[in-house]
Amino acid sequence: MSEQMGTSIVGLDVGTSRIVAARRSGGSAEYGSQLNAFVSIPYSKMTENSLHRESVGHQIQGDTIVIHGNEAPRFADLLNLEMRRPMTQGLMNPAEIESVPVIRQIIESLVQSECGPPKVCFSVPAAPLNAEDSLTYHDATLRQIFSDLKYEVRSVNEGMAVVYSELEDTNFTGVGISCGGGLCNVALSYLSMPAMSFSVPKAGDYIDASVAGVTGDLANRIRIAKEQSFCFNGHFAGKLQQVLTVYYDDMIGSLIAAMQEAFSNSRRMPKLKRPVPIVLSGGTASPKGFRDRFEKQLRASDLPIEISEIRLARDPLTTTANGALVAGLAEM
């Protein structure tokens, strides 16, 4: 693959916490990441220059100025504020007037490319367990975003990203799973090909909320300090470490039995010939000790396939951008 078609290709994870893009360079993936979130703050000509001064994003609405990406969670804690999001639940809010243009500015400055218009592979979430397909709007509204930047696209199941990016040892056969902000995605592959998808609405926005509403906190801090230093070691340092020990345990816990009832149901499971390997990712699968949490409650549980192993994405963080990246490589 040649440095420059790798260059035009861009992978990118459209999530509710972060939109992460993945591109092939000297052949090895480059990725940029910024946080899908904004502030409002009032508008004054200072603060417009002190921010163009800073390089920090941002857009003018009237009389606000709206500050995106990485840079929001420091405005919000200095206002005490919370901040807000242009998704939730894994899909585009379309109760948050500033959802469409916020998104769109996040994606060009992490798409924008010197070779012209590139093409981009961009990852969709699959629909809650038992419930109708809810992604016309999100997939509508982001196709809609691609075509006024002049981007060709194509898409990609979130938690299919997953396989393509951490199981070529397997031929492309196993479980994909994505703990993101706002869903849990799950895939179940066969030699590359979609045997069935699902997602669960329990994942990291609901463990910030569940928590901040226990602890009297606000969110965005609970999520910072989630971040930062929780890990499962066994004991709690402190009440928020307790805490987020038991909605962390909630949420893999509805993970698992939505895992139980899809792969027991489900007319559409193929006849595996051998035990298959899991793979979890996203944001919410990086405190230390995840991993062997999920394994722990799995193995207790009465799972109708056989699995291999339980590994961790290399990179929990850029695994479904890199596996959308892959995706384009080979189909655009």
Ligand SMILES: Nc1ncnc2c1ncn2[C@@H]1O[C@H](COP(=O)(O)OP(=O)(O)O)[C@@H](O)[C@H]1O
The other form holds:
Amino acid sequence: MSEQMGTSIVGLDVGTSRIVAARRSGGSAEYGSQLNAFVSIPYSKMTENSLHRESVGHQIQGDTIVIHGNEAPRFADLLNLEMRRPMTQGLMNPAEIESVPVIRQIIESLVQSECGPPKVCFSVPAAPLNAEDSLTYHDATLRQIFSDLKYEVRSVNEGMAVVYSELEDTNFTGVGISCGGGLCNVALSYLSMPAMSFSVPKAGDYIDASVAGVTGDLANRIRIAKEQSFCFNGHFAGKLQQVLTVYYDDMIGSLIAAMQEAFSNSRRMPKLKRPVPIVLSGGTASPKGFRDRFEKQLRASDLPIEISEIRLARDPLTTTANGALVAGLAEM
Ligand SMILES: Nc1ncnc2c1ncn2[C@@H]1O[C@H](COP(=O)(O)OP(=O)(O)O)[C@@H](O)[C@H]1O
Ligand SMILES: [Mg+2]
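Okay, that's the form predicted on its own, but what's the structure of the form predicted in complex with the ligand?
Whole complex next, starting from this chain.
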């Protein structure tokens, strides 16, 4: 009710794999999500009409029809087409000509509100450790889309969004980690202030592609099998489980090595008075046993800060969107 009276505020996680929107409704948060992917099929009036009747999200682009979001995998499978992705490794893909209209459509479908243009707080990844800041194109393009849609926006670092979502009990002090499709994003927060953040370009897509390289399957098939049945169970249920475990371990190892390196930079580190928690979130952190595996590798490493506990976020797939909403509600 109150939302219809005022401007609504939306937290938006613009991820390589999925775009997730969070808004407050009553006392709790409400989520919507769409796969950040599309397929493109030749235009015909009959196909257009059928898609319309089935309420399948699509748009006409010249002589093709673009089907985006959650419907994309079904059509890709049905028509034996490769699914295309507007983003790669956490950023808008400048080489994909359809990326801007597709992302715009997905955002519009998730954010639309009945009470005028909403205010949107969207997540942005951090630059990779030791790499030049490569976010300019991504950030400017998203802002252009929002400006065309007449949304008022601000952005929040993705790792910080994890902290805002999950670490109210430590007064927003601790490490937020989002393990997504293209990137793992890490932020160290001290009393809600960002002390440092970086990304690691190894996450779910890296696991899928690496496993596919070993087994000879398509990466998309590996992704589906991974999402449906992978867990760390300590013994190998089959070849695929074993290969997935190898690359999951590889990814966790790279993430921890990057944390070790970043947190050793004493010039940028806040002087923490007590041990701080780590929160793990994102689709790649969801398989059963991930937290334990991460903890085991972390305990074996020698991280230059003291960790009080390692938690899995309450709902790993919506953490970033929820944190962006928390930031939006506080700041906008
Ligand atoms: N249940 C699951 N088990 C394992 N991996 C999953 C699961 N659900 C999603 N993923 C993987 O998580 C990644 C996407 O995570 P997400 O947090 O949505 O990423 P992004 O922020 O990059 O969009 C993909 O690699 C996907 O395959
Ligand atoms: Mg994400």
